[in-house]
Amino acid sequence: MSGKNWDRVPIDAQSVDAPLSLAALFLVVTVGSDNAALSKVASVLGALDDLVKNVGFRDLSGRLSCIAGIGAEFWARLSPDRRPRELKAFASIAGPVHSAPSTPGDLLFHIRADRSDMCFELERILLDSLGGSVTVVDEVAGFRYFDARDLLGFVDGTANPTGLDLPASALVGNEDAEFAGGSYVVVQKYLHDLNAWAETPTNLQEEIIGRTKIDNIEIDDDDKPRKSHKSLATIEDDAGNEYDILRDNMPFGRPGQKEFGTYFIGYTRYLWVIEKMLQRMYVGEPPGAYDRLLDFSTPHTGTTFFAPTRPTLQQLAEAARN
């Protein structure tokens, strides 16, 4: 991280630590089952860095970046003999009241920039390049909402790791040396019931979230029988060590369609950390005391990917083309 100068050069593909952006596109596709589709997709993945530079160089201040994540099933086609240690399909969760679905996805393209037109242009070129080899299963355009708030009115992403804590939390290390520098990625598209949320008193909203709404101050709920979203999303191991993830959530919406949502995207060094977080949210801690935010926010997708480093992605692509 220390050697990067975002204002001088385009951002490499697969840069998990790229700056938070004002706009984003989340594109999830499945890949055709034939060898021609595999070869075509591998060719595009191998050239992804060049595609990002071709668009990003038009305005360096736009800070365009793109991360490709690969799902477990498609990874097995790309590289049958070697795979990240924890990579597997997203497991659906059935809680006492709310459930998290598992939905299809072979590839995720997480496109970020400070200009929405740059995100659009890269997605357009990507899909043109992929052609009939893929089928789009989900496409969401996100935007930064005022001072990094979600559509519920709360600041989102406050607990993100920074500095040296970022790679330690988000990037695989020597525990899986072959894939060091890569990251597990989990995405879920949530839709909010803003009418019901608006009818909820602010003090109860703050109790549910675990932070004050106006000034974003953390609320201590250790002694309360019902934990907040903030507390349920805080993960510790048996020794009391806390594990962070890197969130790059984005609001999205279409007011004319009454669609208001948050696209959750979490990057993590250890997949089990996000899995445990979601279990605590949906099943509850203790069981039954689920995350009350789910009474207002419903997940419509759930998919897991692994984002390898740029050199690893290019190696995978080259091997699959041969």
Given for the second form:
Amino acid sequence: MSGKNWDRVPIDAQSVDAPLSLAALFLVVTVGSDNAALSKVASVLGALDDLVKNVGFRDLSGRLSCIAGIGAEFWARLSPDRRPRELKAFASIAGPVHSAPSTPGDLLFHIRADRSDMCFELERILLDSLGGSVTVVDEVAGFRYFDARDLLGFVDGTANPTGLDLPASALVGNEDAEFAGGSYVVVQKYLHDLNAWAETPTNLQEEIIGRTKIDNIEIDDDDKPRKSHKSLATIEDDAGNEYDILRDNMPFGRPGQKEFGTYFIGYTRYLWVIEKMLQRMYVGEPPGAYDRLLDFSTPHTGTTFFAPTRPTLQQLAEAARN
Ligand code: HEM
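Since the one above is the form predicted alone, can you give the form predicted together with protoporphyrin IX containing FE (HEM) too?
Now the complete complex, all chains and molecules, led by this one.
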């Protein structure tokens, strides 16, 4: 990882570094176009920490946390003059076989806890406070599944940065000093074709992911013409520096509806890193050799946000409330 300039997680960052939880809720909303909606949302954002405390204090061992992310369009309404350098709407991608859509979202709330009732309670109170000022466009309740596996049966999250690599990969640094400590967040809701996956022999599944299934060992495929998901998602610059992101993907589903999914969420210091991962997955490297994970996984949403530090969130809320 290049350009390390964090010697600790800054205390005013939102809870990007919260430990992977047993439950999560991903809530995406759009905000009404009138000024009343703007000022209502601003006042709720300003009080978010208190809302989290109200629910979180009822069981501290539940480790409730909530990150608010702001989309590019809504950011421009909150703060027309200052914006994080790379913030823009998710750009849809049309690969030779698979496409990634761009879908609306003004605000993301990434709620995590070790108890799903705490996630539920915070979402309920949050939406109650926001009232008619927002429209819910997507809401997904995720759960931790055996050994942190996704519904395809592979352990998901192993290569995440830890220790000081975490802030160095996930939090903006001095390259954009005004927004240092914030994080770009990209989400995509994927639905899987589990029948087709089940018919795929395990050795081919392992080739597609780039790790063994049972014991989660990396498979070296750097010299292969058809790269695995793991290799396509590994980003290096010309000098050989690797750029990581922080993922907190969660399985979700409704077996009765034959719905089986992975909610992808990535936090990154540089938005271009996730954009490059997506290009390599959808267009392929070399072009055409796209990520075969996509033959079994279809994205239904795609949205980009910026999660500013707590003081920046307060300032934005304060300015827009008046
Ligand atoms: C259907 C959705 C997805 C599933 C089920 C999935 C699953 C996995 C699994 C099982 C691994 C290997 C273990 C690990 O290191 O976590 C992995 C690695 C990784 N994935 Fe995904 N993934 C998905 C989508 C994405 C997307 C959309 C991105 C980025 C835009 C991404 C980025 C990465 C990265 C950076 C790694 C680590 C690569 C390394 O070894 O350095 N994944 N993913």
